[in-house]
Structure formats: C-alpha cells, structure tokens
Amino acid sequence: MNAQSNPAPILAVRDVSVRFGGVVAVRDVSFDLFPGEIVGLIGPNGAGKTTLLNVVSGLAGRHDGTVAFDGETISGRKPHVIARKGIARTFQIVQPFKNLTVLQNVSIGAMFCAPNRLSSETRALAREALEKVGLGRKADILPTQLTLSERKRLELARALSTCPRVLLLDEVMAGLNHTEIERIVALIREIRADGLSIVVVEHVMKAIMAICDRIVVLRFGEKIADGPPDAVVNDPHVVSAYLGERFAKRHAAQEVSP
C-alpha cells in the first residue's frame, strides 16, 4: 500500500445509508480506497457488505450519501458507466453463461466495456485475463466442465478483462478449500501488484489477514472498526460482535509463537 505518500483516495464512500422499506439494511456508512491498497469488508451476514458493494457499482438503486472515484463523483450513475470508468466487481453467486465457452463469457466482459473495441482486441484481452487466472487452457470449454474454484476464477477474469482500477470482490473464497483459498490470495496480491486498488469481502478471516492493508467492520449496517487488521482483530467490539472469542485467542497466541 502506498496511501501515505499518495493521501487522495482512488474511491471514497461518505454516509451511505440504504433502506429497503422500512428496514436500514446501511447506516452513515464513510470509507476510503487508496490506490494500490486492499481493503477487507467484513461482518456477519447480513451486515450490509455486499449492499454496500452495491451501492459502489451503480446496482444499488436509490440511496443517501456519496461516492467519488478518483474525485469524481459516481452516485447515481448506471451500473455501466461505472464500470467503464474503471471500477469492476465479481459477484457470490457465479452464474456463467453455460452456452458459451469460457473464452466468450470473458470476451463478453471485455466488449461491454468497451463497446467499439476489435473483436481481435476483444478476444486477446480475454485470453490475457485467463491466463493470468489460470484458466488459458480451458479457455475453448464450457462453463459447466469447471471445477467451483475454476468457475470463482472464470468470474474475476471477466472482471479484469474490463481493464478496471478498482475491482470488488465479494467472496470470491466462498465455499473454497484450503488449498483453492491459498491460490486465490495469491492471485489477488499478483493482481493488486498489477496496480489495481481492491475491496475484498470475505468471511475466510485467514486469508483476509494475509492480504489486507485495512479492515473495515459491519455490523447491523454499521461501521464499527476500520484500520489495520491487527488492531481491528483485537477490537473488542470486533471480537463481540462478530469473531467469537476463539478467534481472538487463537490469533493471539499465533503472533507470540516463534
């Protein structure tokens, strides 16, 4: 991360708030992205992360308070423009187009952002976003002959084949081995040294230490921590609200063992 020398957010979130209906599902919710840092989103289910993912893609609908991409602002713009402006997200869900193979669900992502590009141009920015996924192979395959973890990674290529400078990743370890989750944190620090700045939202709290500058906390549509992932762990509101004590000992002892 390199937000000390480089004090201007890439994005910054300011008192979003969300209600569907009655129910607040985000309240007054600030935070900043600086370029080349990864930020971890976390907190129970339905805490409001992947709303608030939502509100930063343009998918949220209407909504209060602000969101700036590189000083500008984006609230309220459609969830295409945002996108090609610079700002990719993957989704929990995967859902691939099952007809068409792997190298065209890519390709597709790359035209939508780019509309009056080549289809060649098209194509070998696709190939490039598998390759560096680790897909290149089965790029002429369909969707529904991957592996769960190589679909995860079918889904962050489309979003890296848009060529964006911020992506959203909302857990995208979801369901994932201990082996799948290792590739996967490597991938995203290979990515984030690509120069992309990332939100991460993950429940897997190992892989969201190892890859995380800052960790901003949800609860209840709330914010309730943000700063780096050392003292949110031991925030005790943190560990009451959401990591169990369990969590907290065990990574206490893990930072005292030789």
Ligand SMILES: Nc1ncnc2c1ncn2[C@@H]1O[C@H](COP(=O)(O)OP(=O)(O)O)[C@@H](O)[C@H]1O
Contents of the next structure:
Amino acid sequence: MNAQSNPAPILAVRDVSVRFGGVVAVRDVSFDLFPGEIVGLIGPNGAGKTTLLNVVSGLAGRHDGTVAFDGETISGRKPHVIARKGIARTFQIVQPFKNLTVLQNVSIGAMFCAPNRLSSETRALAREALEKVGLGRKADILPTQLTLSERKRLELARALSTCPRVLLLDEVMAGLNHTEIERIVALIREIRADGLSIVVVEHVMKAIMAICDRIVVLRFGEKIADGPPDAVVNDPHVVSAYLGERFAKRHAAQEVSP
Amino acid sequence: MTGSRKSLVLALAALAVLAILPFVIGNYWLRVLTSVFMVGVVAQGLNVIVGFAGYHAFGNSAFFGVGAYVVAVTLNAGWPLPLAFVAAGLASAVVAGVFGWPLLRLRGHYFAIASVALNMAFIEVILNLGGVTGGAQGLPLPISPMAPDLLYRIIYFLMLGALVAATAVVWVLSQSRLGYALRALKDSESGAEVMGVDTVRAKITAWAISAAMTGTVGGIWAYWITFIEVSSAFDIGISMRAYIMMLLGGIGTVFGPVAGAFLFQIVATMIWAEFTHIHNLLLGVFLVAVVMLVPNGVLPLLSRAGWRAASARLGGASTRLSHRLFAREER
Ligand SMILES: Nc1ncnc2c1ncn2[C@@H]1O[C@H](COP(=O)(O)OP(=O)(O)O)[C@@H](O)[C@H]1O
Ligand SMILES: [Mg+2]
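Please supply the corresponding structure for the form predicted together with the named molecule (the preceding block corresponds to the form predicted alone).
Time for the whole complex; same chain goes first.
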C-alpha cells in the first residue's frame, strides 16, 4: 500500500494555490494519494488544510494548479460532479440537514450519486452506511437529537452513502473523548479495508500515528514535509512548526520503551 | 402513514363540502372563498421555494402579474381560455428560469431582495410598454357572455381546481428526489453539493414550479376581474398575505398553506369586520404571535407532540412575562 506497489495515484494534487484577497491560504502544494492509502494532513490552525480539501471537492472557487482523480483532471468541476465521480468528504463543522431524519440525511448521497437507483436500493444503501458507523438505531430521529460523537459519525455515514473511492475527513475526531476516538480510528481502518483511499485532517496525533501510511505537513499554506509517520514527526522543521519539543521527546521515549 | 391517510380523508371530506357550497351560498361568500383558494395557491407556490428550499421569494407576486397580463393579452388576441391559462403558467415558469439562472447562484438573502426588484421591474416595463399591455391605463379583458352567477361559480371551481392541483404537486414534490434535494440544500448547500446534489438546478426548478402555480392563478384572477392594471396585478401584498398563510399553516408541509389560507381568512374577516380602523395593527400582532407561539404552523398541533411543544413555548413565554412583571414591581 505504498508508492512503490501502486505507482498511479488515485488523487494527484499539483501546484495548488488559493488566495483570499491578500491572504495566500495555500501555496504551491502538491501531493499524491495512492490507492488504499491513508494520508494524514496535519499542521497548525489556519495552515490551509480545510482549504486544500475544499479545492479537491470543488468548493474552493478560483484557484491555481490542478487536481486529478484517477488520471482525470477534476479541478474546475462543480462539487456535485466531483462527488458523483467518487470523492466524498466530511466537514470540520458538521453540516447535518436538520429537517431530515438521520436515515434521510444519509439517503441523499445514495439518491444523487447514482440517479437511476431504485428507492429500495437507496434505502438499503443508506441503512448499510448507518449500520457501519453504529447509528442504525438512530435512523428515524432528527440529527439535532444526536450527541457530538454521533453527529461526527453521521457526517461519515453521509460521505459513505455516496459510494466513494476517495474519502476526505476534516477533523472527525475533534471534541471527542478517548473511547470515541478509538471507535472512529477502528472505523477508518475498516473503511480502508473496504478499498477506499483516505485523506485524514486531524490534530489528534495519536490517532494520526496509528492509522496513517504517510503524513503531509502544512504550515502557512506551504507543504513542509511529506513522508512516513516516523520520519515526519522526527523532522526538526515539523517539530518546531507544529508538534513542539514536548511531543518529540514523548514520541522518542515511546520508541525506546514500547 | 396513518397520519397522512387521516389528512387525506380530511382533505377529501373538505373537498366534498367545498364542491357543494357554491350551490348553497350567496355571492359574497362565494367571492371570499374564491379569493381564499387564489391566495392559497400563491401560498403553495411560496411553499415550494421558501418552505422546501429556504429561499425567501418575497417578490413572487411578479409571477401573479405576469400570469395576469399573459391571459389578458392572449384573450384579447382571441386565444381560447384553457390555452391562455396554460400560457400564463408556462410564461411565468420561463421568467423564473431565465432570472433564476443568475439569481439563484447567489446564496441567501440577495435572492429575497432581487425577487422584489424583479416585481418592481415588471411594473416599470409594463408602464412603459403601452401597446397591447395598456400601459398606465390598465387593460380590459373580453367580457364573458355567461350570466354572472354561472361565471362566478365557474371561476370558483377554477380556483379550487388550481388549489387542489398545486397541493397535489407539493405532495408529489415532498416524496420526490427534487423534494429531498431542496430540503437538504435548505440546511446546507455545500453539504448537499458534496453528496451529489446539483443545487443550482434544483433551486431553479423549484422556482419555476412556484412561478407556474402563481402565474396560473394570476391568469384566472385576470379573467375573474376583467380589468387589470400594474398596481393590482403586481401587488406585493398578495405575496405578503400568502406568506402569512404559509407560516400560519406550517412551512414546508403539504396541507399547511391550505389550512393557513382558511385560518387567515377567518381571522382577517373577523378583524376586518370588527376593527376596521386598526386591522393592520391587529394583523401585525397576530403575525408576531404566530411566529412566536407556533413557528412550525398549526398543522403539527394536530399531533400530540406538536401540541406539547407549543404549550411548552406558551408556558415559557408566560413565565418569562410574569418574571419580568414581577421584577418590575420589586424595583
Ligand atoms: N472563505 C475564506 N475567506 C477568507 N479567508 C479564508 C477563507 N477560508 C479560509 N481562509 C483563510 O485561509 C487560511 C487557511 O484556512 P483553513 O484552510 O481553514 O486552515 P486549517 O483548516 O488548516 O485550519 C486561514 O488564514 C483562513 O483565515
Ligand atoms: Mg480546518
């Protein structure tokens, strides 16, 4: 599951830059996602992680550079077109459809990403996605009645209902406790085992270290590191820019005495 | 399931009564009911774009006017009546499509203002157009050879039919993919888009449906009153009344706007009759009370949970009020 065994990336981001007025949110960022891979995208707040995901999913508006999905250029296409091609995402700030039930929320993806699907198939697909994230018993309530952890998982189920090949996760673990984080980590592993390729934006380093094959680090919109987890967290640039000395010492100590 | 079957039975019973009524009641009540149906359709039209999609089309009266003028002009040109009504609905839908294409790309409140501007623009265009539209002089329609008593009953049934048709369309919409797309984008357009929904197309389609409903009854209205001018055809007050009806009955529901239309008319008739000098004030107070106490409309009150929520809100409001009064006394 690395660059050597699968040379063609499923997602190729090339020289992407995004400007908001005078602010350069993303500057000349390139990275690859290979089939079956989980790539962690980390960096301080405001580093441009969400903006980069917006570029991939078509929500960012004008930008420079290109994004290719499975060899086909998708930059400049509408978000719904990109979604139907097979790129799904979650939002850092969860965006449930408040006047639809949990099951109906999930049905939207199943309904619109395969327009000719029968409604019975749509329902089965949505059910399946709900069961997967452990919300099967909450199908008929409104999302406003869910806890934060459940809302994060609803966000995941909604993304899965589009039958994606690439999944972009924007801080699905933020605000969750240990047990809930472990649950999501297990879930992400399961989703990868189903054959998806995943980009994980996250601040929870323990989770990142546990699931990622590779880590890309952003700072002030620029990519400052890209490599295997251990190499990246020991990179002095990354330590000074984001992780801090304390993390580096703790990580080194863990490696010495596992 | 049982809830929707119950409301279907209720609706059919009400329909049977409404079908017999014109042969029993006098022309005053006939006129009142005909206009309830008419504004009820405008309310259903608003329901499609406001209730489902969450786009506040304050200026939907523009389509009422377009429909009215299309019927007036085509009837004057000798078109058969049914064709004139169809033309009114179609022309309104086309106008919504053409203007929706740029306007509905804008998210949020720009649209509300732009729709009002559209209404004003039509007034200006027709005033300056003259010719077949009559310009500032207004436009008379061909007088029907039918006896008035018969004609008014036919118009009653036309408006009732339009209301039934509009409600059926909303019911179909509530079950359809488009309906789901609209309810999804109402809460989060980005969320809907990344799940595969073409939001711009869904919004334009919704507004076109909304416009077709509004334009058709605008056309029937023109045939009814036989003389139209811009101030009455493009009267934004029609949108406003329809808005109150929709809020009163229950926004985004199938039967809400219909229930709201009747309820509003009952209240308005009472207020009009008893307090002619302050009716706008009372109507305003009424509207504020509706929005505060039954923000989801009266229809959900028919279910026990809806009733409990509303009484809780009422209880909360009265507790807050008494606290406030009490605090003032202490000071
Ligand atoms: N819509 C926007 N308009 C203006 N500036 C924005 C917008 N979105 C993001 N930014 C800016 O771009 C930078 C990157 O933001 P973001 O991608 O949200 O960072 P991250 O997700 O890494 O915390 C920040 O400086 C942020 O203020
Ligand atoms: Mg972010």
